[in-house]
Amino acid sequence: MFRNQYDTDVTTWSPAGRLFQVEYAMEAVKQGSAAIGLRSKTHVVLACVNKANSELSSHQKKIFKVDDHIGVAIAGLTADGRVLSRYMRSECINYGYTYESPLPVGRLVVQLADKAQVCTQRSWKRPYGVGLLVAGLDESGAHLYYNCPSGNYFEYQAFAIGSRSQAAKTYLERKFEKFTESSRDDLVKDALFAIRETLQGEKLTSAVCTIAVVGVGEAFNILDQKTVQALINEFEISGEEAPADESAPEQSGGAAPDQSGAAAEEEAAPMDI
């Protein structure tokens, strides 16, 4: 993937004004294993594919618990985003322990943004190369936000990053617009059918995704494997199925615009297992 000389580092900008090592740790996320964000007024639900790096091992955690009122989901470098959900932990402690309140979704974004910037400027640093969907619950509601290793961060209705994303995407932008008044239940359910279109043909069961929900009167928590299973088999019982393209997704309106531009992404690096 070497390009020319302005790659060689992360401060040198090309002519076309690029920085490709910024744009080499995008890619990063793009390799890794599907994590998908959604949410309500009062919920936010995050879930992600569990790959194992082959039959005899575990698969790597991919979501973490930051504080009771947020948790973050991660594609990428594994190492990177445990080094960054422990950061945020950090910050969430001393922000209670200064002001003896939850510290607000947006500005820990913000700062974990900061940081993300800070390694896209200095000669003798790396981008991070792994992406955060944060999802988390204050006095201004439900807020999801995709954080990017170039320290961009957006706010979002539904986002999917990683492997195979784009099928995700697509289901999200069909379904997105209910998904304000939805309940607690609804979410999850989409948020099901939604991985299930990241494993193209894949059956879906617990052992390969993971699911994580914060809401109103909630704690973030993970699901655990034989609730995830109950409700997987509850919806296949019914004959659910996610439905077809009746048409084209909007571009106006959508769960957001694709910024990756690629229909099909390639399997999970092995540095992200």
Contents of the next structure:
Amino acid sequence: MFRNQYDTDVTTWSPAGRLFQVEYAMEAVKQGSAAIGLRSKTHVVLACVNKANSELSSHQKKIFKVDDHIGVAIAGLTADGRVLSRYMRSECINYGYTYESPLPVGRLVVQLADKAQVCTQRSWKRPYGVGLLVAGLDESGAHLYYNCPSGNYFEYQAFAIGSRSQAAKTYLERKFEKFTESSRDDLVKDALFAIRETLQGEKLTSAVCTIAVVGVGEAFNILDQKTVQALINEFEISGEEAPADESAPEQSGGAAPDQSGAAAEEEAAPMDI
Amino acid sequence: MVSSQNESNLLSSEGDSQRTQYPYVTGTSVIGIKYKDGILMAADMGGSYGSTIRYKSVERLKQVGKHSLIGASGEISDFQEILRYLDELILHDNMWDDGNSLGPKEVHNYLTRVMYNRRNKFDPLWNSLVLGGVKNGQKYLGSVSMIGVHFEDDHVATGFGNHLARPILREEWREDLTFEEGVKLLEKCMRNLLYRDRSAVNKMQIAKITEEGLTISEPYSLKTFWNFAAFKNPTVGAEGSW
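Alt. form predicted together with the partner chain, vs. the form predicted alone above:
After this comes the whole thing, all chains and molecules, with the earlier chain placed first.
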């Protein structure tokens, strides 16, 4: 994408039928640090890379609890993400007050998407520069959605957003078929593996990542640093060691390079996420 | 010349409007019980205008969405207003078109909020409501009053039903009542109310809601028994008689 004469306003179409401002907003998501989500039938795990600017500063908060049954991980403009999280919390609490019942995730996600869409159709607004991975539980089971600045939303078995998310996506694409039946702990393990992929060789410690889980019988909670570090040590996946994959994927290791090749193409189409 | 009269007209008609002081056309008791497969509710079809039994075909039991049943006593016009609120609620719920639907618990809570809010404005909806239903195998039965008092129970009643029907239910209600047993129990309560509640009429409906769906019976009457010896010659032995 290059600077052109159709990209000043969000309300200006390009001759090719693109809204460049919206696409630039989606670029902002790609520049943010990685966030990934994956789900089984009963649990959803969110994980994100949390790099502090310097040793002196604290980490950016990128995972927010929205309600006991919903949580969100963000990538992009964290300020926009915080504002949207506040909106989500507000919606959940108002619904709970009126109906004594948890807001179905699917409805929250649609409300969020409609809110984002409004910003793509007003000349005095700008799109939210944040992508949200919404993890939640409702009557019909565990759900993971991705909300995009364009106002689109999709449901996923597993997904990754932010910088170097492609590496995580490749890993998830290899493993996703078994996620539905995975146990909670296996899901967390896979989340940590996927995060490690995005670190490109950097050492994985609990200081650079955050994990959160929501599931049947487990309210949304962010795992504390000690627990995460213990898990990392337990799975022996910190830093240099080879991925401790289960044996089955090794046999079909030939398929992996093909998948990563195919996946790399998907970024090209406009308005596609 | 600006008078204080004009002022009150310019601002809202606060000075002129009145809050609901008393009901006009009222329905009497509603009784609801949980039974083996769901909820049973009974109400007669009377609409009283003070002490006159003015209307005798008022349907006081109505369906709400896929999973719920509402029964109302009190001001009939306010009940009709509540039905309009619920209609809109269910409409918007359906418009999401996403496989989620409001269950009886949600509807009950929504009604509680509405009733309580009106009470806070000193303009109540003059009703006592019974809300029952089944969703995902879970039976639910609750009640809301005109001041927003709400609770759930295995059996609920409004108005006189609280005094005359619930004692019977406390003795004879069981978790595993069959449909026939439940109907018999409700009829026993309704008969009692028919004898003792002066605003009761002998034309009632029983509604049943289960996971499968809802049915409201055709109106029918209860058999009553008046053949008591004391009624045959009521004045025999009375004070001052000979």
